[in-house]
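Given next, in structure tokens, is a single chain: the form predicted alone.
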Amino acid sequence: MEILHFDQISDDAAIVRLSGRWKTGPQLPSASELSGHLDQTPATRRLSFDTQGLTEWDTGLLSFLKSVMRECSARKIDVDRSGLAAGVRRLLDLAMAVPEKKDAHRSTKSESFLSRVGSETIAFIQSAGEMVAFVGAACSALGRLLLRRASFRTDEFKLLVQESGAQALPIVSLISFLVGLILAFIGILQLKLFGAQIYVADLVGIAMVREMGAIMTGIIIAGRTGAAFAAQLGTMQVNEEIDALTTLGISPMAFLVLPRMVSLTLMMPLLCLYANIMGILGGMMVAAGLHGIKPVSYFQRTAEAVGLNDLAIGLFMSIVFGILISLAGCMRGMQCGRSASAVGSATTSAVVTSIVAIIMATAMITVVCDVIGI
């Protein structure tokens, strides 16, 4: 059954009769069919509609009518909409009230390689500038604290010390013990070729005390405490609590960042010492359990091999890592956007920034120690 019929009622007038079901689907005629009729009758200057035979309709009818009216406007043909149903006329008025924005569908253009390099370089320079400014503000707040011109809540500081230190002991124990165990297991297999299994104590002791204890503790704390700092401050940024502190004349740097930086810096050396002990115990378990080395001999050899220089380097690294982790976590939290997804992005960025900073600091400290001969 034909649902679209075009009738020429006079030399300059035509009527379009719509009937049947006008539901969205492939069976609906397109405006191009009507354009073909208009091409055959170029004298047509007025077009009307007859919808008495129309039984059902949806947006498919509206799309067709809108296309027809656009075509008639281009041909300078007047359209009489009085023959349409009242609901159709109202919806057409709404559809035609706001013209389609010309640049609503912008074509995506691929960015050139040099443009991408330039954009990334500018973003890196801006990020580096923000980082330097944040570190400077943190140092200024720390200086005011040392001069007793700034303070923070003692109760909150105690909670931060507990969260950064005591609550991190289980995961630090597990990871450090396993790292010492792995170092001993790999090292003793090679030393066994020369009958020098006892020197596995030297390997594990020096590695844990000088490097691995501080590094593994730093990475664990970066993923645990640094991410928590970023999430806490990011949530406060989303809830506009930081803006409220600024409005009240309270420095967010002294009130929020400083206690976190001080607490983590104080706890990192203690966690590093604990990690060293757990790593040495892990190495002793392998040496005593699998290769029959007596625990007393193992610990005596460890005491002879590990010097105060090694311990000092490890503790110095842990202090540096504590400062870097706290700064990275607080900086990403303070830079957080105003949405829930921004909090997740800030947390992820804090962990990545902390780990990269830990690796870079380790390389620099190792090179400096080698240069000065310690």
The other form holds:
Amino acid sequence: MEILHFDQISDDAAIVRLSGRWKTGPQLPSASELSGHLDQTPATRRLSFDTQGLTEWDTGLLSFLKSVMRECSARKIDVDRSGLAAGVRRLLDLAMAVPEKKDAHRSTKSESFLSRVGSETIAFIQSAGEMVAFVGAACSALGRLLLRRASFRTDEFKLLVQESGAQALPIVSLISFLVGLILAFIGILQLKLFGAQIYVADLVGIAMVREMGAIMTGIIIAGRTGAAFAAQLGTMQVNEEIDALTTLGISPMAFLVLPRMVSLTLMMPLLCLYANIMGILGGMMVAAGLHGIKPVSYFQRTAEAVGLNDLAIGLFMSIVFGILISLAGCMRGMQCGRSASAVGSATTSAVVTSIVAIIMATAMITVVCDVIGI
Amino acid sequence: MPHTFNSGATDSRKVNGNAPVISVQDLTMAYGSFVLMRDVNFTVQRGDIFIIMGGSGCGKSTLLRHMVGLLSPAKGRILYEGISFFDAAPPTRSALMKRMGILYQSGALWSSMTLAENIALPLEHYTALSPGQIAEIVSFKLALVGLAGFEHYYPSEISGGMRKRAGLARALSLDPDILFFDEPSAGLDPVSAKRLDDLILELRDNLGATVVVVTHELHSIFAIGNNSVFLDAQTRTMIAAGNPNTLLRESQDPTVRTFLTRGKE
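Swap state to the form predicted in complex with the partner chain from the form predicted alone:
Now the full complex is given, and it begins with the chain already shown.
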């Protein structure tokens, strides 16, 4: 049996007969069937309902009726709702009590390529400006700290030192050990061709101490601690905790950002030093384990090859990375929006910004070192 | 750690003793180019319990965020005893901030600190009290909001309603004379909500505090409010102001009437 049926009772009046089960599902007709009928009978001015055969109904019926009402009001057709069950009428009344807010609809019009390029460029310039402003605010907060005009809680600072320093040791150990091991593996195979296996110590030692130790630590810490900073501050933004500090007249910059920056900048060179040692151990393991080079000779060769210069450059880079990672993490956290998904994007963006900054800084430092010949 | 503080607050109080505590003049609030509310004008007198009301999403909390200095007006001014908050020099501004206590919608307790540390922080920052004195004040403030003994709990270990009350204890830590409440009774059971209303009245009567409350709880509005402003999302401006009880009797505006009678008229 058909559940929807139109009866044209006169030129200007029609009855919509609804029967059977009107439960949400693919079998329900859509309001476009009514439009089709009304298109054929353009003289219709009144519409009523007959629901005597209706056995069950739910939202499926209500949403159909609401579309019918909208269609009828667009065509200026009077709707007589007396034929509907009282419950249906009441629910429809509720659904129509608040008129549709016309300007609430977002325009979904697709932007042209040029305007997208334009708005992306403007957004990029704005974010560059914000970045400069954040760095400036951080510097001024640091200045105030050094002049003892600002302060942060020492308990919190100690906790941050532990989180960004000691607790990062396991992952830093693992990654740097493996990096040293891989470097030695690749290097020793090539050097063997010339019978110069022992020089693998030079290769691993210089690579780790000068560049890889700092870069690997930087990337690990960006993904670990930088992301954590962004997530912590972002969540504080969502919970209005940062507002609560601001309205109390306590600068979130001094209270939240500075301790994170100082702790990470202090911990990074220590972690880097540790990563260097682990990397050299990894290299030594391959040399001693697989190629019979005595650990003592390997160690002596490393000590001869690696100069103080290399160590200083590596540590300098790690300090720069510490500043960059904590700046990026804190900045993205402080700029975070007020929702859970905003915290997610802040975290992602913190890691991306940190890694880009690390690679760019490495490139610059390497070029400068080359130019000045160290 | 606590640093000394200049006494701008008391000075400004002496000079501008007769001015209304808060005066909002021709305020336009906007997010970028989207104007949320325009031409908002009202004054809050000393000792008022001033209600900011209106339907959901009409900009009540945004108005509060403007009043406490978190957002800057797109147009217009907000004066505290005749001093424009946004044009003031940093020391004056920070003296004003010290006089404000704010209860945020979610409580906004600092999650890495215990309740005691949360309440102690403003005291450590602004006063030269000894740790013992601070501990006494902290335990008194917690008792005031019915949380005696919860000093060493972290915000994540207590319920939402308790967090809100702890937030209130923190807002009261410096004995502010201007208090802002953002939807104080949302999420509270009826008994706690009533207690909170009583506490607001006590604070006003005994400490001489001026209170600004954002709420749409009709019961609280009529029980404690003696002045109000009604914001309307449709027209994007304020459509009524005055004592809520008077508005209930005399307002002719259908939106205001529907709101105040819970849709019965």
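Keep in mind that this is a model prediction, so the values were computed, not measured. For the two forms, the rigid core is made up of the largest set of C-alpha atoms that agree within 1.5 Å on superposition. Numbering follows the first chain given and starts at 1.
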Query raised in the report: Using the core for the fit, does the CA position of residue 366 change by 2 Å or more between the two forms?
Result: no
> By the 2 angstroms cut-off, has the C-alpha of residue 296 moved between the two forms once the rigid core is superposed?
Replying inline: no
Rigid core fit then residue 73 CA moved by 2 Å or more between the two forms
yes
Core-superposed C-alpha displacement of residue 64 between the two forms, in angstrom, equals 8.6
